[in-house]
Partner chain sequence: MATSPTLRLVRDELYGFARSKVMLVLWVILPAIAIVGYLLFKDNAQLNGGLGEDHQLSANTFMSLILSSLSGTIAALMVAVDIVSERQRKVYELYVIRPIRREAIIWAKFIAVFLCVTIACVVSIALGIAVDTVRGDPFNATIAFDALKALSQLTCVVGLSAAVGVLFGVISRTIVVAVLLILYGGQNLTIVPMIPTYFGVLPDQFWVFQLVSVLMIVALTWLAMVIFRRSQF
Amino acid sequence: MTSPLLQLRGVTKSYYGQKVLADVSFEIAPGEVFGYIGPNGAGKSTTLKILAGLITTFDGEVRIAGADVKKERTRAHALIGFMPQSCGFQNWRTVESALDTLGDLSGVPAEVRARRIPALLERFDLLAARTKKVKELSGGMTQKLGLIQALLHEPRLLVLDEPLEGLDPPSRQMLKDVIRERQQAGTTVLFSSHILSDVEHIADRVGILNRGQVATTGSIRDLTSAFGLPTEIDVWFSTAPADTGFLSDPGLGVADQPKPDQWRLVLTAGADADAIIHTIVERTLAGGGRLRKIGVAEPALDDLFARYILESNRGN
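Keeping to the form predicted in complex with its partner chain, what do you get for the structure of that sequence alone?
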């Protein structure tokens, strides 16, 4: 087994006696894309700031490629590219000068910077703004600048704090492409979001943070079962059968009728969805009805996530 690129063990952080992170532990394998999900105030930024060395007083252990961020700070930080949730630049800074300095401080040689900076600006559609002052950029453009500075030195671990926030749809797509490309080049990526569906298509694995604790980690598929998600079947008639009473048959599950010709069945745990679909088709045809659509419903991840968070917070 390859050793993890990032390792958090028992990371605990308090502010004024209030625990913001309570014993957070997880690992990320080299080349993995990890989505760090949690509601506002869950402690996502706090965790990422600890990784990046902005917060240095915490309990527990964090290792990047084996280097302890407390004891071997410089070695650990040479491996990481970090985009904070918000960052600033001096008033007089132009886009180009900001990136050149930051690249230099990351140890990127001048000739490489001269090549890489225009290429990245081009990629993020900022080339035209390169001589502009940073303070004159729009919010989304500043956000992109934050991303570029994290990518400049081609770090082995890319840590992005809510990178999709504030980006327009084409830019979001582009960022997702960039993340995928980096992954193919061997980069490990950790990014936070409070929108589960954002993560769905790019993350190999997801960690859910709630109230300072990692509730669960796993693939999106693992998560749906961790959420205790019941299987649901959507039924949509083009012509309803004479009698739809059979849909409320307790053997099928619990039925709900959101629109006149549409039904949603919530199956009891362990029920055989295929057999139930078969039964519904048969009964509909027998009752003289016609079906427009029938099938297992796609889980609405964000709804689930919201419900999960609500329920687990109510439980406490």
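Numbering follows the first chain given and starts at 1. Note that the coordinates shown come from a computational prediction; the quantities given were computed from them, not determined experimentally. Definition used throughout: the rigid core is the maximal C-alpha set that superposes within 1.5 Å between two forms. Compared with the form predicted alone:
- Relative to the superposed core, residue 243 undergoes a C-alpha shift of no less than 2 Å between these two forms.
- After superposition on the rigid core, the Cα atom of residue 31 is displaced by less than 2 Å between these two forms.
- Once both forms are fitted on their core, the CA shift for residue 19 between these two forms remains under 2 Å.
Having gone through the form predicted in complex with its partner chain, I am curious about the other one (the form predicted alone); can you provide its structure?
What follows is just the one chain, with no partners and no other molecules.
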């Protein structure tokens, strides 16, 4: 088996006697995109700051590609590109100067900086702003600048704290595209976000943090099973059959019709989804209809998150 690129084991952090993180443990595989979500104040930023070396006193163990962030700090953090929630740059510097200075401080060779900075500015539609002072940039442009500095040295682990915050829809899509590009190049990505629809679109797995603890991690499908949400089937007709009454058969499930040619069936616990899909296909064709699409619906991450928080609060 491939060794995890990132491992957290029993990570605990307290401020003034109050635990912010309590025995946090999870792993991320090489090349995986991992979404880290939770309510405000749950401890997401604290976790990411520990990874980035901004918080050095904590209990537990953190390893990046086998390097212990406490004992092998220099080696571990050479593997990380970190974008904090609020990117701080010297406002009087130009965009190019700010990136060149940060790259130099991070040990990026001059010839690499000369090649990477223009290429990344162009990728993020900031090349025309290269001579602008940082103080002249909009909030969204500053966010992009923060991501560029994190990518300069082509890190193996990219750690992003709320990277989508403050971006307009086109810029959010660009950032999601960049994350997928980095994944295809072999980069592992850990990012936190409160925009759950975006997490849902780009994360391979999700970890839910609440009150300083990670109770569960997994894919959307894994979390659906863990939280006991019902299996649902979406049915889209290109041509509806003469009679769609069979969709209301209790043996198939509970049917709802959100749109004229779209149905959603909520299956009873233990129902065989494949057998029900087969039945729907047969009855549609027998009734002279045609299907555009049919399959098991992925629940929205918002629903899974709400279910987790609800169950967690009940337990407390």
